[in-house]
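In the block that follows, a single chain appears as structure tokens, in the form predicted on its own.
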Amino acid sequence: MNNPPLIITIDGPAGVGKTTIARQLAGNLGIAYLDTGSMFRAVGWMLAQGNLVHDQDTIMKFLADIRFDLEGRGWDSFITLNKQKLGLEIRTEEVGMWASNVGKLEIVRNFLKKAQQIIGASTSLVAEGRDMGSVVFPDARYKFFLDASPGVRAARRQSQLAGMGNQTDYGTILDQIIKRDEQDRNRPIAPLKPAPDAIIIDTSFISPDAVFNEIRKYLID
């Protein structure tokens, strides 16, 4: 009898280092990395680009025509939308807010939850997001929740965007992070919060390597 796929969840708000740690952990373990935030960003971006009205019927028709797949392992993992690799167009702060907006919609969350669970049923992975351990993969073997102060996260995001060639004002980023936190933590559907059995790690003043080592010590080879 085959063993079930290994699922590790890493949740938390934007800017806490989830992507870096999740990719590093997936690479270390030789399993896939699932960036669920890119799925919400893709839906938000496509809805906004098409200027679609956010009514139930329109969104249902839109979702019926899209398919997400997970390709690769470790650092080389990536999400495809209708067989197309997602690019930098979904990585702006504006698209991040669109993702948060569509994340409030039950129809979108249910669709993406099912898509993520289908992926997780067939392959071992590190799933990064906001409700991976609390909602999508409640039976995951290991669950972690990363957090950090808004100021630290804004500075990290500003540096990340600068590395991508986007010069953005720190104050603007901080305001967006605070607004998105408020929206994500207080939405009635799948709010951002640690799973009851998640291990919580504050990443404000420790390096990514220290966070990785802290997580790795909990995993049983």
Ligand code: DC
Second form
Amino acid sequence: MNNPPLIITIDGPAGVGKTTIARQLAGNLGIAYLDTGSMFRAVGWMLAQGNLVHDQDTIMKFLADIRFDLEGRGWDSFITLNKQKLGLEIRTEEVGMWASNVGKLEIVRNFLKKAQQIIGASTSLVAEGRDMGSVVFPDARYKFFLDASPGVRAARRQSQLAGMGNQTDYGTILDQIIKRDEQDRNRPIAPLKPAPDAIIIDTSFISPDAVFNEIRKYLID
Ligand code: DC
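Counterpart to the form predicted on its own, namely the form predicted in complex with this ligand:
Below is the whole assembly, all chains and molecules, this chain first.
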């Protein structure tokens, strides 16, 4: 009998460094990396582009026509939407807020949860998001929740965006991050919070390498 896929979840607020760690871990273990934020970003971006009226029926029809797949392995894993690779246009803070807005909708959460669970049913992966350990993969073998102060996270996000060629103002990013986290933490469905059995790591004062080493210590080969 084949072993079930290995699922490792990494949740936490915006700008905490989840992506760096999740990709590094996936590369190190030779398994896939599932960026669930990109799925919410893609849905938020597409709904905003089409200026669709956001009633349940319209969103349901919109969701019926889209399909997410996970391609590649390790560091190079990526999500496709209807077989198209997602571009940098979804990586702005504005689209992050649109993603958070659609993330409040039950219909969108149920659709993406199912898509994520289908991917995880056949593929070993490191799943990054807000509700991976608490809702989508409650039986994951290892669950981590990264946290850091809002100021540290805003500085990290600012340099991440600068790396993509987006120059931004620190104060604006800080405000956006605080607002987005508040919305993600307080939504009634699948709010941002550690699963009861998650290992919580404060990354405020430690380097990404130190976070990676800390996580790696918990994983039994
Ligand atoms: O991780 P990110 O910044 O790309 O996520 C963008 C937004 O998408 C986040 O603020 C809330 C939403 N999201 C979510 O509700 N659940 C997830 N598992 C991942 C993201």
